[in-house]
Each structure stands twice: as structure tokens, then as C-alpha cells.
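Listed next as C-alpha cells is one chain, alone, in the form predicted alone.
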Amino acid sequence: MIGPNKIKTAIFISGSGTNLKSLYKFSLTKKSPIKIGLVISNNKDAKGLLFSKKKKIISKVFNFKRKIIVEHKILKELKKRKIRLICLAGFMKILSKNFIKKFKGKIINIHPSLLPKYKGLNTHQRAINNSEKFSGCTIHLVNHKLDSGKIILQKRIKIHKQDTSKSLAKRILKEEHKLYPKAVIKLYC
């Protein structure tokens, strides 16, 4: 079922894990170049961990209070499991320059805005507050500057007059689930 040449991938999560679920479903398809070999979270209560447990994906939770030590442990875990790609999927911690350098060009992230606009948090509310006509999501390579890496793909959606940050977030999340697999294909196929 899983080809020997698939790229062993780790998914980093902090919350519900909906993009993890989307990437997992995608990884089981013939056209997918990835196999999910590990899930890492900074939050022991992340709902996504229940999904990874159900699907028997090895999961590890790390407390980021001592970032340098934790990142060293994560790098050892990634090496041990022969991980060649990291997909950040709602991972709410910023990785250090050193960590990113060790995985240069092999870490991708999904961000809920049309970068370079609205880096960081509260993207939907900021777009609404600025009367933007469109928002969306971006998949990009991770570099040492927050939400500034090379853009792989973007999906634009219209902001409706009645949109709240919650309703906009919900619609954008649906697009994220479609866009992440497309970005992986674009990078690796």
C-alpha cells in the first residue's frame, strides 16, 4: 500500500489536527509523495493526538519551556525515524534559527492569510478590521523570519460583509485542507 520511495514526514500540531487529518488522508492516496511517520505536539491536550493515536501514528509531546533542549530532542527523534519533511499544521510555537537550519528547505507551514499580509496571529480579525475584500491561506517554506519563507501556493477567498473572524476562519480552514496536499505535490512531484 505504501511505496518504498515515499518521503517520511512529521506533522507538528498544537490543536484540533484538522490539517493533520487532511494530510493523513492524502498520504494514503497513490499520488501522494509522503508517508506520515511521526506527529509532534507542544500540547498534551491537542485533539489531533487522539486522531494520531487512533491511526497508530507515533506521537510525541514536548514541553517548549526549555526550547534549545527540546529542539535538540526533537531533532534526535526526527533523525531516528528518518524524517525528511516537516509539515507545520497549526503548530503554535516558533522554531529556532538553528532548528530551521538543520532542516533547511524541508519545513513547510500553512498560514491563514494571504502572505505577506497578516503574519502572526489574529489574521482573520485583522483582515476584517482593515476592510479587506479577500483573505485566504498560504503554504510556504519556513525560514528564520516569521511567516516570511518562499510561498509555494495560496488560495484566495472573498470576505463577506457578514463575516466574523470565526466564520471566515471556518471557510479558510476548508481551503487549507485542499491546499496543503496540492503544495506537497507541487514541491515533491
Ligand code: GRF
Contents of the next structure:
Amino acid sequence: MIGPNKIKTAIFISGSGTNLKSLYKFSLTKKSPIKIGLVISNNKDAKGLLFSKKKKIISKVFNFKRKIIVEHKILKELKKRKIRLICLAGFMKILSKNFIKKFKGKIINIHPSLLPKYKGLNTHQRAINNSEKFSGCTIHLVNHKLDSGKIILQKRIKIHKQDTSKSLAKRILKEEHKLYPKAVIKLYC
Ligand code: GRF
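Alt. form predicted in complex with the ligand, vs. the form predicted alone above:
What follows is the whole complex; the chain from before opens it.
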């Protein structure tokens, strides 16, 4: 039974949606303070949409080519569904300062590095190229600067000598799936 007073949450995705899956599973548990009321994607082919449709989660695709107009539409949708938390999960678009200001709830993101190191893309290859001993993943509040909001939780993992960006990404993704629910609990409980 999903409690009536759980925090209605929207998950923003662009791709495979493995973090969406783990957040959805978590949202069905008793200790979850959230329930997922909406999935938004900028990519109509995102595999995560197959999952959200299978679970009958309301899912909307928006074309981010006209960012100002689309952000306005999304804000209307979020308001209509009383969304109070946005979880960016593999979402590859940058939300504007105006959107972040207008959305009265919290926006959090998962980034596959130990922020503030390795903001942006290709984090695993960059960490390997720099012979880093550790990498990991970070959940942070979203502000108008890329990957720069207040850190909520991080998980550090060792980079192995023989790691490629593929093998490292795979190991970190597993940690992401555990970290995201923990960060939601930390935020609300
Ligand atoms: C993950 O590595 C996540 O850290 C990054 O996007 C990748 C794919 O995430 N933001 P998902 O499988 O779509 O949740």
C-alpha cells in the first residue's frame, strides 16, 4: 500500500533507466518516503520508458530543442501532478536557472564520479587516464551550475589496475542503484 502522504516524485531519464528501476523498486518499500508519480524523458527511444510504461507510471516525452517552451510545459505538468521531488537519473539535459527557481521542490542528480572531481562527461575514462586510485558516484542537489550543487551522499570505489571505462562504469552503476535510495532517505528521514 503506497502511503497517501508519500512525497510525489518525478524521475527524469534519457537512456537505459537502470536508476529509475532501482528508485521504483525502492519506492514500493515501507521505508521509502517517496512514490513515483511521473517519468519524463527528452528521448522517445529511452529504454527506461519501456519500464515505466510496463509499471503503468505516467510517462511523458518532451523535445528539448525549444528549451524555454518545453521547460514551461514540464513545470505545468509537475504542478498538475503535485510533484515535490525531481530525481535526475541518467538525464542528459541541463535544466535552466529559471526552471530550478520556478520548481518549488527539490531536484537531485546522480553523477558517476567523486564530485567535485570529474564534473561533466566521460568521467570513468578521465579518472583512469589520470591514474586515479578511486572513483565512485555522487548524489547532489541540482543548482544552475553543472554537477555543482550540495553533495548529499557519495560512494567511493577502488579503480582496479586492469579496469577499462566499461568495467569501471559497470561497477559504479551497481553502487549508484544502492546509493540513490539511501540519498532519498537521508534527504527526507
Ligand atoms: C549512469 O552512469 C548515471 O550515473 C549517469 O547516466 C548513466 C546511466 O544511468 N547519470 P541510467 O542507467 O539511465 O539510470
